[in-house]
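One chain comes next, on its own, written out as structure tokens in the form predicted alone.
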Amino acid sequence: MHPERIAADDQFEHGSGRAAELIAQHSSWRERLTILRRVPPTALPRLLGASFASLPRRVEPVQCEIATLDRYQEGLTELARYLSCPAPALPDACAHVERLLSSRGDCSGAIGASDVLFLHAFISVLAPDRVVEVGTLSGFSAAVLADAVAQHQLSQSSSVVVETIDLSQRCLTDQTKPVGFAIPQVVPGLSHRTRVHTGKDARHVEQIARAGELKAVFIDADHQHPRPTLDLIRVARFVEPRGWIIVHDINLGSAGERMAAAGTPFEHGAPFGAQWLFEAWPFEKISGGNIGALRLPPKLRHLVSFALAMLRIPAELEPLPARRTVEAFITALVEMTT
């Protein structure tokens, strides 16, 4: 057995997870050097040491799943404690969330009910001025974010509260409709404060945010590994130190395996990218069931060894897209550490 594999296994001895196992299995010197060959010579000194450094010790997530509407206020209070924030006084919050939940059936590809409750509560506690979302689809989750943000803004402001980005022009789950079609249906009073950016990916964040500006980003785009991690690396420098990145479908891969075994596979597939990202995240994190929040470290350079380790897990992509994604990943790492 390779010495570095023993070291990787030791780093994750306090937690179980398929991502940790995969990182350990693909940590040979040869695989690390293969990645480093793609690094531009000027950036190589910055990434060389990180590629061979030990990973931070993996941590277990705080559990805060809000399964039903009647547990929303309790979950809100728990999240406020975890986030070291005052519990917000929002007397109409449950009514807001109830209206959002009642709209789910009209929005193809909408996030699950417990995901809505966690996302709304998390943003309500964090109280950001604006949230960026990567992966719009119907726009239902953008509507949830907009509602949560706007609750804290007492004046009838016209400022944008959600910037949502999607690579497509048409909704993946309903090609007859444009990306973001559900926003005016679900939150008609906030649709003018929710800006949809189509034909763009996570790189577009640099056009709409300043470095270190954002309190939170929600990632729910391509789940094929390593693209969720790539999205995180691309947006991290625009999030404040120790800010939060929320990731959806952190149990999708395992759920897909169970459904396939039962003979009813998911229509759009069930890649593990978001799940592996959440499982292996070595910093503070909160699980809300199939949705989770990842806290960035104080310094972005602390992300480099983790990101390079994730890149060693074989991609869930065809060879050509996989090569292009690795190249984009290296570019994003270089930009993040410049």
Ligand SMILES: C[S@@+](CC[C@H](N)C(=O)[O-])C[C@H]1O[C@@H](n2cnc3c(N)ncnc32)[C@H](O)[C@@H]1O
The other form holds:
Amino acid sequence: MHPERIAADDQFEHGSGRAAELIAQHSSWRERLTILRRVPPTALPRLLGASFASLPRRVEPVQCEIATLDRYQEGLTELARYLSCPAPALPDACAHVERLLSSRGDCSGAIGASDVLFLHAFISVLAPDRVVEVGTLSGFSAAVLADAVAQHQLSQSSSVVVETIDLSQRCLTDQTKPVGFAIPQVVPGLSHRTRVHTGKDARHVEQIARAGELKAVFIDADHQHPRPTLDLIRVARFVEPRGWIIVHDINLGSAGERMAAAGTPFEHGAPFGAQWLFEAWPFEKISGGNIGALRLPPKLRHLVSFALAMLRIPAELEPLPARRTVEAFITALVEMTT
Ligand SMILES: C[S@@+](CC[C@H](N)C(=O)[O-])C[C@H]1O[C@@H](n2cnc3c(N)ncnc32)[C@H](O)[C@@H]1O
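Could the form predicted together with the ligand be given as well, to go with the form predicted alone?
Time for the whole complex; same chain goes first.
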């Protein structure tokens, strides 16, 4: 068998789903070398071996979808067991989530109801001091995060609970309003503890967090491959070893295909970027349906061969932004491994 096929088949066996198939299809020596040609010479020794290494063995996600409010407590207990954390005693948590869900209708483009339940339960169990979010829009998911973080803190506390970052200044689904406009409406008591950073992308995390500081980051920004993976690579060094990256829309691509087949395609498209990232992730992961949590490996260098494999899957972008995204990706990878 040709050596290129050996490498590709080996990776295919170790992956899962369509993303693994795509990685296998794009694992020729030529494709690996094409990417390595874009790496600065000083970083080449670090990335060369990783580019030809096999990916870690296949991992299936733990399933923990929380579809309805009456499953919230049960889901929270399951997540606590999986994360080896004590289940938090939060007698008001269900009432909080119910209030959050009732404000969702005013926030077009926000995460869905079962995503709210998973996100709130996951953060309630993890009990971080502060969470960073990439992709604010109206600020609804930022409000969910703020509520979950603040539950563990004294009511008179004034520390920041959420830092949320968005490339835009105006809310894309309602240009008459600023990004994050819904935060004071959804969590009035916490808006002074939520900071909105507009006109920025995931690189801004460097300005607001120390290396290895965060327990969790939520990514819900540009879903076109490889941008969700780029966001992950950009924020990973600010997350603690074995910390968590939560990713939204991990079923968007497949849902879009089903809708298109039924003759009602999604108006704004349905990219696969977050879905492929979740499917191919070779470390621990938890699926909450259309939202998932990815656990970082103990050392960030363990991420490099995976990231390079993801970069070989063709981008869901026009040629010029695709080229720029590859450059940004390699820069972020070099920074992550420095
Ligand atoms: C799906 S919406 C976020 C929805 C929000 N998380 C919620 O559930 O309420 C995606 C947002 O990401 C922003 N965005 C797109 N690309 C970005 C990037 N590269 N960095 C940061 N934000 C980005 C868009 O402006 C948009 O507001």
